[in-house]
Amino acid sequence: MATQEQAAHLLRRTGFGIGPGQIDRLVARDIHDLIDERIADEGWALSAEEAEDRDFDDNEWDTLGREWIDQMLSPETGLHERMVWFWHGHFTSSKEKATDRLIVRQHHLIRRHCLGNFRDFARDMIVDGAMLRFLDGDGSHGDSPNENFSREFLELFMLGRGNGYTEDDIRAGARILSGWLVDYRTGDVSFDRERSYTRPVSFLGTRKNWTIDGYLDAVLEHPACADHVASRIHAHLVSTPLDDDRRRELGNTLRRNDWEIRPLLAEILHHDDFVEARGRRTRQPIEWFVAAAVAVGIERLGDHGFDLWQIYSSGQIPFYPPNVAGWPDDDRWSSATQVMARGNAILNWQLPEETLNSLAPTRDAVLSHLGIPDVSETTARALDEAIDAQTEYSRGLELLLVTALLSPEFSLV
């Protein structure tokens, strides 16, 4: 049966913020259950052809950030948008170079394949605008090509950096992945024979005429693949460091189930590993903000002084990451700077009402409130100065709630 601190973990890993009453609602229930709950979320998603149609305007990068977060900050969040923001972060692609019209895209594109078939998905990538436009594989001529998108695809996306292929595997790869056109104004992509590369090159060992199809099988067919791929998502999900047993394991979960993330992440959540990694991980940026706003009560971007420009402030915007990699996933986001970020940004929030009027400013309640089981005697004893510091009646419960919002127990997953 789950406990609470089992029901809390299960709900920050796989979504973003737990609002109130939520973990009550899970405990005493089996937490295998609860984990295959979370693996059969939908999501939502539009269309390729309905992406495609979008109007936009020229503020777009704007109201697609917000409609974002509005996303994240919904009751139905969960393992769904987990993995959307996750691929954002191993798919890269910023709106520095990539247009509006195709960002969107892509963004749905993510949504559409975040749970389904990652052979399906990669194949997608490759040919996906925003893609060849970030990563210089729009007009790539095959006599001459851009090494950048093969270089990246092969060190980021696919078999992680120098396991297993060449400089030359990378320069055979730009010329079967050269041909490749991106309308700028209509985000059309196209191919144009005239400009790929017809002839045999050698690709990871063997030499013939290639098309993208056959460029993927051979990449996914590599032993470096499945197990890199695999351990990323188990990166971002558990944050501990696997073995190499542990890390073939995932990889065979992957080939075994012909590329589909479902049943990956099924051997992922049930896992002892799993279970047990609680408070390992810090949160970034934007999984801070929302899970502190989910747990106050905001419901929208926008209400009650939450912002956008409070999470660019701290460092992470959606859509602009700060280089192919992504955004790091490591204990950055828990610096003195951060802290002190976060804080200035969550006391020009105004609690909602029904906060207010519901929630004791006590320790235990508040505490309760955020769903946050236990903490260490540090912690107890600086939410205990706050409150006695200053009185209900001069922001006592703000002051208690920021103090645990900034706590290590809530910024670690």
Contents of the next structure:
Amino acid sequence: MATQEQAAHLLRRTGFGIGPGQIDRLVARDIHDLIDERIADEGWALSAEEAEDRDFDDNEWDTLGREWIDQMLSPETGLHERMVWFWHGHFTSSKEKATDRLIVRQHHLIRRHCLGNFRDFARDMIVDGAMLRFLDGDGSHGDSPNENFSREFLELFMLGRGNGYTEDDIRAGARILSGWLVDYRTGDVSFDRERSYTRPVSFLGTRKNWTIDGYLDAVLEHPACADHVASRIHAHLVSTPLDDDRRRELGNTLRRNDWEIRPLLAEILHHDDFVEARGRRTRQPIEWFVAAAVAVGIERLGDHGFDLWQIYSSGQIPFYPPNVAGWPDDDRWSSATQVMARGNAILNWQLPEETLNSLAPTRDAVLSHLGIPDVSETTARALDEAIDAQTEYSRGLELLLVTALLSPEFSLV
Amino acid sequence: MTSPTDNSETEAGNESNSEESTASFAELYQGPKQSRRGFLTLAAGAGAAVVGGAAVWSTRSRPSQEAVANPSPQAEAQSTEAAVDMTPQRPLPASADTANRTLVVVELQGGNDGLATLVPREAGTLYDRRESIHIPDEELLDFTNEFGWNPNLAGLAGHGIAAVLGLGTTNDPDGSHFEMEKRWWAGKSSGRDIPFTGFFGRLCDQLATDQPVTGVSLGSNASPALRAENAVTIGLSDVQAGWFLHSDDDFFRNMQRAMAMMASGTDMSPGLDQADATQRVRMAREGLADTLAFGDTLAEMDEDRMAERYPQSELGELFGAAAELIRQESGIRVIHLTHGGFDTHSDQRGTHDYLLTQLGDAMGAFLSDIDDAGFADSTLVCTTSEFGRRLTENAGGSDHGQAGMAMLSGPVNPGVHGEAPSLTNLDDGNLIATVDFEQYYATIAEQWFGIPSSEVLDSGAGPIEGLIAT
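Rather than the form predicted on its own that you just supplied, could I have the structure of the form predicted together with the partner chain?
Once more the chain from above appears, this time first in line as the rest of the complex follows.
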């Protein structure tokens, strides 16, 4: 039987926020059934053809970022959307080096694969237009190949830094991956045999003529690969330290299931360490804003004073990762810069009528509503004293909400 | 947050962003174009008492986008005033104690045209290549035999200015704002292995003490240049952005008290006593405490003095706030200001002259203010810009180039430093950098703050000798 805390934890970690009444619908059901339901989440994705046909109105300001935040805000948001966010930080690319046209294709590539098969996912990502642009694969010539993608693919995406590969492997990988071009205007990706490297090279201990599929298989078969990828997913969803045995176990799950992602997620989420991880991860800015907006009852960006610039002022901008490693995932996201940005943003919001009419202006009601019923005594007392001192009764609920949203407890999941 | 009953004014001011055209990363990072409107309307809508906190500054005029594109007659009139002395004066030696020193960085965002800032005299090439944007010798403010300042920098007269010429990356230069900003912010001139931290953030990591905040970026939210590993650095889109931390309104005072209490706690939620959970809560409480401490600093700002001593411009406001932060000796060691709009592809004379007028007037006011307050020997002002502009003009504007220049004032040796880039030996039409910006950064680290270059720069680049006056 899922407790309130377990239900809230599941919603926070496998989605973004907790909407009105969501916990009530989950408590008293079997927690493992709930986890399986989360894993079965299908989510929304455009097909490759649909993504290619996306039209852009050049005058629209960050349409893609808005569209994505709206997806996160949706009451149906679950593990699919959470994994889209995870993979954007893993197989990351930036809009500054890739056009909107390329980024929308990559975004939906992520949407299509994020709960699917990792091998297929990585295969498509190697020749994705946005990735080719972002890590300089575009135009890389076999005679003097660009090593950027080859290096990051092994170091960040697949194996982990220094995990059983050499600088020579990076150079060889760059040759194997050369010859690809991105048409800047149409975004179409093509292969030019003339520009590729056609002679045998030594990569991860084997000398032969390589294809992209052969290259990917060699990387996937590398003993470090499954463990690295699985531990990255574990770090995002669970965030507590992983010992070597467990790391191998997770890697084996991925390998045993022919790189299907869902069985790995089941292995991660059904394990005790997932439930025990409560309160030990700091919400990243986008996660915080989405959770806060959902809690307040805002369902769309642009409604009730919630807008994209508020997220931007936190320094975390979708499709603009700080570097190829994506965003760091640590306790820096509860710093003063964040508190300033958050305070400014939520004081600009207007409380939706439904929330005002349905939520009692009491400490316990507000804390339960935000999914943090069991706060520290200090936080509980701070809220009590604030509401006691508030003479303008009509603004009591706002005061409680604003204060509780800025509490240490709400900054953690 | 407001209730539906009192949101009319807030909503009216909350215009949609959809009117904005596709913006560069740097512009997106600034967001405050919208946020400022929000804060002001909120202040107006949120109750009478808030006005004391925020509206005072809002009464001062700010330049509109149109004003930038069409400089005011005053700006032009000023530029024709003659006989302003900008020649190098006696250097002001820096304070002996590096622990008191503060750095103010002004990022001239968009790529400042070095050739139109400190202009080579009698350079026939410039007349030929820049027919409509070149500033004739007779208009220049005297500096050295070889160079004269853009006349719109007259506001800096009487303050010793040092120029570093030929500044850029000597390591595979790139023409993209994004790429070059990233390198400058990170302090990585090669652009390879860009860390999450920014160069000025790493300086703050070295400079941090038990004071709550070490670095502040104004006018750019949280500038990536100030991202630190451990030090607290705060980004403010606007100097009013912390208004809710020192508003006297009942609502906000209750909120501030609750934040203070939450920050002070040491206890945990029931059932959460693991070490890592405790550490996360502790960091979140520190974030609250730092915010409130900084709010106190913001509350101490003397707005009347700022309004009196500084020009009515956004940059004037930022420089005024910087001076206040320095006067309070609140432990803030690095202040980063953003002055945007230097991407002068068209109408360069109009736009660039206007931006330099704002820079000269605001920075001049700051240097006088800081001097009067007794902080002249412990305050260094320096500029950065992601690149210079191309030598040959393009129909009244200039395209992205490579080598640019920087200006410094405070305890510096006035005059020209570095080496002027060749006007004939070019890289694809671009000036070739003679000084790597990591050397420039190394100078600031080592000679201003006494921090070994190797602590903050992977390359361990050496400083430019003779720039800082000791």
